[in-house]
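Shown next as structure tokens: one chain only, the form predicted alone.
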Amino acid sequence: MSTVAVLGLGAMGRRMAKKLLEAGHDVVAYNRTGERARALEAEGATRAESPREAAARSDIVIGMVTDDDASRAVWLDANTGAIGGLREGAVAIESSTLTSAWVRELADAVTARGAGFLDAPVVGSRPQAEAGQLIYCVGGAAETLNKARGGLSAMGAAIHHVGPVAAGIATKLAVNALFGIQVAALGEMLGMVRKPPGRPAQRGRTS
């Protein structure tokens, strides 16, 4: 079993970390506000004071935060960023929904440290994270994915290797767009079937 750091313990990250613990992995937890990390510590995780400390203790480091800015702060902060603690040969995984440009920039910074990188956003929400049924869309090298597969399998029901770095986020955004189209179409159809049928036009009488 690997030691896995989870950076970001929001609605998704907290549930993902719990599945890792249930699978027998050692989990090092970091969250910007310490209360959530302390709660997970009570369930068996080790709490880190910074992303850098979490990364230095771990074989796999997973980011699960809100956006590019939060991801940049977690990974690249000059004083506390996880990248400064990455071990050579470790695997850094970004599972947040981010922009392709930032994912590529982060990948370059990680590989310059001698670590592997995967962009691995997920399809699914809280119920799927709770059940360990997330679907991973993974971009990166196949050998890097093989090193991380055990950790990802604890949190996901399916792992799809969709191409090189940034292919994962491209696939996730395409899935999001498809879901959005389906929701909009469903709304239009529901409006159509609920609308009372119009009355046929009456023809004027002639005398």
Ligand SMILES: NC(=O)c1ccc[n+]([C@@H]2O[C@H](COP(=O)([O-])OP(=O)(O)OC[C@H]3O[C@@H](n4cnc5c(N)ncnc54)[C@H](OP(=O)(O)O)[C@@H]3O)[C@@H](O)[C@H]2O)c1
Given for the second form:
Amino acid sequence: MSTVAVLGLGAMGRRMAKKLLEAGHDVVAYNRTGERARALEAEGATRAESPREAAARSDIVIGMVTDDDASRAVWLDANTGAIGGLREGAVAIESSTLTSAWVRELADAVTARGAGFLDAPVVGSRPQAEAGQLIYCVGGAAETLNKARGGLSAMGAAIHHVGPVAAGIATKLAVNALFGIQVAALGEMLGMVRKPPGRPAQRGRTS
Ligand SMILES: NC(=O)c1ccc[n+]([C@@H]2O[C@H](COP(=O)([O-])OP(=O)(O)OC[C@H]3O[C@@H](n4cnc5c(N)ncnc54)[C@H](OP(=O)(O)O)[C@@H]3O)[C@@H](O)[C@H]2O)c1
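Now the other one: the form predicted together with the named molecule, given that the block above is the form predicted alone.
Below is the entire complex, every chain and molecule, led by the chain shown above.
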């Protein structure tokens, strides 16, 4: 069992943190808005006042925040960023959906500190997070993933090692694009069902 910091306790992060607790890991909880971390304290986590404090107490540090700006704030803030607290040999994991360029920049900063880095975004939403059934697409070194596998297994039903750093986020964005295409195709199909082929469109209506 590991001590795992979770940075970001929004819709996804707090459900993921609960699965870690249920699996028996020690969880150090940080959230910008403190009440969310206090709520998780009641479930057995310990609370950190900053991402740096959370990282300093943990073997694995997971980011689950909105976007690149939020990720930069929790990892690289000059005074409170997790990077300054990472222990040598710790594993830093970004599970937020981010850009490849930022993931690479963050990976360089983490490895310069002597820690390992994985980009490990997830496929699945709140129900899958609640059930520990997320699908991980992981980029990074195999030995780094092996160190973190126990923690990720508490939150995910499948862990796919898809390549080096940033391969995880590339895969996740490809999956999102595929979902987008499916939604667009569904819209076209619904239009076709409402106006079957061979039946002329009513005057003044568009498809
Ligand atoms: N929701 C889904 O179904 C889903 C599925 C797959 C992947 N994802 C990805 O997972 C990530 C998290 O999604 P979510 O649904 O959990 O989002 P959310 O509920 O909106 O939570 C966002 C989290 O980011 C924090 N945050 C935002 N800006 C910040 C900043 N500048 N500094 C520090 N913390 C900041 C928020 O803190 P506060 O509480 O203080 O606002 C909160 O903890 C996103 O990248 C999203 O694309 C989401």
